[in-house]
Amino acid sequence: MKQADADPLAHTRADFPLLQRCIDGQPITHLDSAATAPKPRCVIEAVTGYYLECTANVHRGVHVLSEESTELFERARQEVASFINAAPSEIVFTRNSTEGINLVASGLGLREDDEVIVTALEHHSNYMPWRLHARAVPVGLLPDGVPRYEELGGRLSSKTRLVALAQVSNTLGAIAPVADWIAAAHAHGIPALVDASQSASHLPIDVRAMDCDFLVMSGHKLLGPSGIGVLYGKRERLEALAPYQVGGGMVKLHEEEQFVLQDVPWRFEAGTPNIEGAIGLGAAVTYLRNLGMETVQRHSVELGRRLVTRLRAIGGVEILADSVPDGQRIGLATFVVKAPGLGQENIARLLCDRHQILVSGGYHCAHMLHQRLNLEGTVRASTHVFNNEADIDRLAEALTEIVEV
C-alpha cells in the first residue's frame, strides 16, 4: 500500500457509520478493534431487521415470525461454519470466546491435578478458566515478550489433557505456530484449543486443514455484535463434553424419571440465544468473505508492518515482540512509551482527548505477562479493514509530539 488509491479496502471505510464520529468537531482515528470492533452498515441492517420483521423466539415457535427467525438463526449458523470450514453442527453459539473456552473447561470433567499447556501471554479468558479446572502450565517467555514455542514438547507429560494457544496475541499482533502446537498435541494423542479471538477476522481460517479439536471466536472482534460468539468443536469432541448448562431448548425429552439431551450442537445453547446477534454474527463473517480473507490478511500484514516501522523510529517507544519476523504480525503493535509523568493509560487518555486516535491502555487482560516484563502497563494501537497508512502515520505524529514534550 504505497499509495491510498493502491489499498484494496480503501472502499470499505464508508461502510462504517461509527467512524463518521468525531470528538471535540474532529473525526476520530479508530485503532482499538482489538478491544471491539466498529460494525459495518450491513450488519447494523442485519440486527435491525430482525427486530422490525420477525422478532420471535427460536426451535420452539410454530408460528410464521418464529419460522422467519429460527431460519435466520440457523443460516447464520451455517454462514459461520462455512467461513471456517467446518459444518454446522460442530458450531455452537455462545456469548463469547470466553464462554466457549469455559464451556470446553467445565466439559472435560478436569481434575486438579491435570494440566492445560499455554503460553504466559494467553488473554485472561485463555488462562483461568484452566487454572480453575485444572493447572495452567505456560512456556516460558523471551526477554521482548515473545513465546518459547518450543518448549511445547518439555511441558507435555502424562497429566496434560490439553494444550490452549492464541492464534493471534491479543497483545503481541504476532502469529503463533499453531499448526506446530497442534501436531505435536496430536502425537501424544491429546487435543488441542485454538483461541481465534483476534485472528478470525485477520486471517483466513480453515478448521480441518488446521486439525484443531476446539476454537473460539467473539462477534464483537469480528465485526459482528457484541454478546455473541462461537465454539467450534470437532462432532465427536462436542459429543463428549459434559452440558455446560441445563434448560430449556436443550433437552428433546424431560420427565419425572429422565430427561434426554439434544443432539449437539443444540445441547449446548440452553435457553433463549441471543438470536439477532448470531443473525449479526453471520452477517459479519459474509461481508468479510465478500472481501476476500486472502486480501485482508495481506491488508493485515501490510498495516502491521507500517506501524511496527513507524513506532521504532520514535524515541521513547520500545514495542513488545520486536523480534517476530516480518510478515508474522497482523495490523496490532502493543508498546511502551516513556514520557515523564504519564503512566501508560495516561497516554491513551491523551491520544484521545488532544488527537482523536483511539487505542487501548493499560493490561489488555494479559496480567501475566506485563508482571513477567515487569511492566505497569502498555498502548496497544490495533487495525482492522478499514484502516490505512494514514491512519498509523497520525499515531506516530502523535506519539511523536507526547514524548518530545
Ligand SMILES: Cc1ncc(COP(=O)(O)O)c(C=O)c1O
Second form
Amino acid sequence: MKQADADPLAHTRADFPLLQRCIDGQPITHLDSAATAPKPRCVIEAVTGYYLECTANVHRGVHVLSEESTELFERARQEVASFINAAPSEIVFTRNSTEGINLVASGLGLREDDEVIVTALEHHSNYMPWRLHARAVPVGLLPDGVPRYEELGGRLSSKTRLVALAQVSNTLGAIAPVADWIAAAHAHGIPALVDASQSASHLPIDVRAMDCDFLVMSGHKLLGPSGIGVLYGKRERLEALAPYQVGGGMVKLHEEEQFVLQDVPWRFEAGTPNIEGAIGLGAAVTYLRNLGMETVQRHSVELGRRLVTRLRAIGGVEILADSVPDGQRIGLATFVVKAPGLGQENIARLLCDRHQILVSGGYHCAHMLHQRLNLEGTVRASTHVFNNEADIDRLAEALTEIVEV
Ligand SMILES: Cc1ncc(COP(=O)(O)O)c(C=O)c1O
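Please move on to the form predicted together with the named molecule, as the form predicted on its own is already shown.
Next comes the full complex, this chain leading.
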C-alpha cells in the first residue's frame, strides 16, 4: 500500500490481544489465519459476557437468564444472516464447516452411484463427505494447481446430485468463479453448495446474489470462536433435508406413535448448542461488517498481491497457482521453499523458531492437490484484517535468509 493510500485497516491491530504475544521475547508475526484466526477483543468480551452475565440454556428455561441467553443466541443468528444476506430461518448453527457439509451429505439421501462434482483442490472437508455418501468427481488441475473450472459442463450428467466448490481455496487463495458454477449447475436443475470457509473473512458474501443452495462457514476462521459454524440453506432446500442428529430441542411434538420435527433451522440443532460460540460469532461478523467487507476485500487482495510479488523475487521459492490473474487472490499464498535437507514443515517450524513468524506447513488437508502436483507439502502464509505489508516483508526477508544458507 502506498503512503498516499494508507492502510484503512491499520487500526484493527490494536483490537487483537493475541498479537501482543511474544515467543523467545520477540513479538510474533501472525500469518496463519487460514488455519485459525486470532480474535478481536469484542469477540472475547461477548463470550465472557455470556459466562459472566447470563449463562443459561436456550429455548428451554423459563427464567430471566434463559430468556436473555436465548435472545443473545437468536440475535447472533440474525447477525450472521445479515452478514451473508440470508434470512435467520436459513441459518443453521453447526460445529464448523465440516459439520455443515456432512449434514448436507447425509441429509440429501445420496446413493452410492450418485455423483457430486468438486475440484481436485478441495479441502478434505469438502471431499470426504461426498466420497463417503456418493461418488466425488473432481475436475482437473492446470500444472500450477489452478482447477480447470471450464471442465464443469462436461462433468454434469444425469447422475449429478450436487456441485460443491470452495469459493476460495485454502491452499491457493484464488477466488473461484462460483457464480459460473452455480449458473451451470442450475441450468441442469442441480443444486450448488459453496464452501466459504476461507472466503467469508475476506470477501463480501451475498447468498441471494450468488444464488447458492447451501453455503458453509467456520467461526474460528471468521475471527469467531472455535466449535461454531454455519450452514446456510435456501429454506426449501433445508426443508427437504433429513436431519442427521436427533435429540432434545428438535421436535415440536413427541408421542409414542409419532413425532413432528421443529421448523428449520432448529430441527438441525439437536441438543444444547454452542451458545457462547454463536454469541461470539455474532460479535465477529458484526465487527467485520463494521469494518466494511469491501474494504476488507481490497486490503486482502492488496496483501495477496504483495505476497506474490515478494515471494516471486526469491530464488528457491516457487508459488502455487502463479497463473492466478492479478486481483483474483486473497491475502494467502502457498509455496515450496527449496532448501537442502529441509522439508516444508521444517521450513514452517524454522520461520517460527528463528523469526517468530507463524505460518502453516504440510498438506493443509488438500492431499489430492499435493498428490497431483507431486508435492511433499507446501508452506502457506495467510493474512487477515490486522496484517500489513511489513508482516509480508518480514516473511520475505526470513525466507531469503533460509534459502541463502
Ligand atoms: C476451504 C476449507 N473448507 C473446509 C474447511 C474445514 O473447516 P473446519 O475444520 O473449521 O470444519 C477448511 C479448514 O481449513 C477450509 O480451509
